[in-house]
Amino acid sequence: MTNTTEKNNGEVIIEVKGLKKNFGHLEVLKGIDLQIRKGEAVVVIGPSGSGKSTFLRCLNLLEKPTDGDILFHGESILGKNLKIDKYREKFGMVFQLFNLFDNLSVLDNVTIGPRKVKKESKEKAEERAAALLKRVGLGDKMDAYPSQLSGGQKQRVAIARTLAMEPEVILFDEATSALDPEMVGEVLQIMRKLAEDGMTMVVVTHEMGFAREVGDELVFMDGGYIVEQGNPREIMANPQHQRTKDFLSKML
């Protein structure tokens, strides 16, 4: 596993400043200012309604910031040039709900990305999905549909379909928080996974123990602020502001 430290210097692949969101006369992200480097597992936390999500989706264009830039390996996604689906295809995303095709089988659901955006052939399309699925602990599961799966599996295949179009930064949005309690584990084990072998991760969640050990930068947002970012386990164990403190108390 690369060390904190190594990753701690390594290539700064996101940046984002003075990051605003309104939806109307809303203000959900009130000054985003953030780096994200090459093999950082970035945990964001904070109470419903403090912009997480929003933040999340800001960074693959699926909102528009209102207002501050983004620059991604130093260039701003937010120009006039900016091929959006090229960009997008640099960012994986695991929703809270899987977003799996019902009408597809699990192999179908894996593969229909890389054959219809990157135009891969269905041998070499089905031969990674194969591979990907084994990896999540699904290689028996090819022919099933979504709805002959638990919740777990589904957000397991969810995590391949994104891994099958090889992705430079995965996006969480609490892929655990719609998942019965015993299925939570087995994604999060694939999670942290994922944060061993280098990728780049930045995930919002409740689950605190997956922050503490697998994050590489915990952040803390509250009011479309961020209170608080730093060592996930020096940021438990004596957080410096008192918003931080008080939600902290109410989760360990």
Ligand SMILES: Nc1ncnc2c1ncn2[C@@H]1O[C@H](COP(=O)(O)OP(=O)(O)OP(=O)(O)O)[C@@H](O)[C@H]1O
The other form holds:
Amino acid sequence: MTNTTEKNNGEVIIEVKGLKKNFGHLEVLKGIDLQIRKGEAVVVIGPSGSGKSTFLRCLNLLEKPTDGDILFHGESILGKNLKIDKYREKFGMVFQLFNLFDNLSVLDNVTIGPRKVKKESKEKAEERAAALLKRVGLGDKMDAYPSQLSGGQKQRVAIARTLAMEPEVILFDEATSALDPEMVGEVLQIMRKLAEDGMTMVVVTHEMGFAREVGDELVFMDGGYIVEQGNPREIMANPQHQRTKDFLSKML
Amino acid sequence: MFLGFNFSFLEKYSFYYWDGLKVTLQLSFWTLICGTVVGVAMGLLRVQNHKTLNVIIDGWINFIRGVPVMVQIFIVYYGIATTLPAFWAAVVSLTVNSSVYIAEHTRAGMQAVNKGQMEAARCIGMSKFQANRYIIIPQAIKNVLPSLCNEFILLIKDTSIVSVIAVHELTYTSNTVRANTFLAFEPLIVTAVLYFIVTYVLKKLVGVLERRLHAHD
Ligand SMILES: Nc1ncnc2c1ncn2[C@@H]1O[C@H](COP(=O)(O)OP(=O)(O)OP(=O)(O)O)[C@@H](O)[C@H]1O
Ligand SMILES: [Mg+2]
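Next up, the form predicted together with the ligand in place of the form predicted on its own?
What follows is the whole complex; the chain from before opens it.
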């Protein structure tokens, strides 16, 4: 926000070029071009079915792009010799339905990545996890199981789990859409804090207030294309395309 | 005398029952071990979504399910494993039979784990193997254990069929008792009660296990 200009000059860490994705005959992404800079919060909005989730899932290769390229620090991630697990480690993802590991306690949900993927010691991983859980306000829930938590608490654990891997980028796919209204705020608050601390984030959301206040860049997607892109406040105040206008008038 | 039935033969013949019961339990035990190993492996292969493999496994499962167990036993004993002692031939054919059911339970148990669990695991950089080992399989086991235990109970009852190849398990020995005592009915009642006690106790244990497993839900 305050340092938008600084961020806009930041190093480009992800560059998406002509990204296409088909599911069978269904063309979902029809050519997406986007640059994501270090420390930037890119907010993606658009109607249901426009391909927002598919776009995020292509970024961390949960879906394999049909065409185009994605560069991470200037290197294509679609090359044959990419170590996909190593690459995914650098991308956190927060899901609409949390996807906490149901068989693990809250503490183990957060430590399992550092322990098994980064081979951290149990002591070190637990120490860091405890600090992260405290940071998201769940210091007292470490021994609970996911089934014992509210939606908002689950999502905060999911964010802590992601942060424990110290990712370079975090992808949020409608992180608050499945929450009861009174729990949306607690999760948005944490996301806002992350953005302020300089985390690079790509956020798919329907929360227009968040998009305006926290987003450094707003991307409006429709029909598999980026229709409009730029400063969130400017676009919301003065959308250039009819489809953006229609969408915003429904959302605001 | 009890309700007009004569159980006095038990004094002399009860050891027949114990020996038979022991063999029944041994058969069940070995079949459970082998059937679980083979069945779980088959079920895990089945969820890899390898096209040819799926066709082969599904074909095999349908074939075994479509052939009566007694015919399978005869085929194994007289046709394939002719050099094996009857006991082990029985274990082999019961393993073949129960493993396809266990494979189906395993497949269902794996597929019942929410797809998001695998995605979340891959997103924190776990390999497919790690995700299966730490996240998916533990949850699948929880899904599968109750039906596996029920399969074991069914198995104990199914072992009675191997009396046809003269394995001296409980059904076979009770027939021996009938032949020796010239009693048509009473020895069978004892057999039935023994099967019932064993399966009933196991059923209760499964109930306890299930409650333990779902303590966190
Ligand atoms: N795995 C898949 N197989 C087939 N079609 C899919 C798959 N995933 C998504 N789609 C289709 O792709 C289109 C875009 O889906 P996507 O989930 O990316 O939209 P979205 O913008 O995230 O929508 P929403 O706001 O509802 O989440 C939809 O028509 C959807 O049905
Ligand atoms: Mg979506």
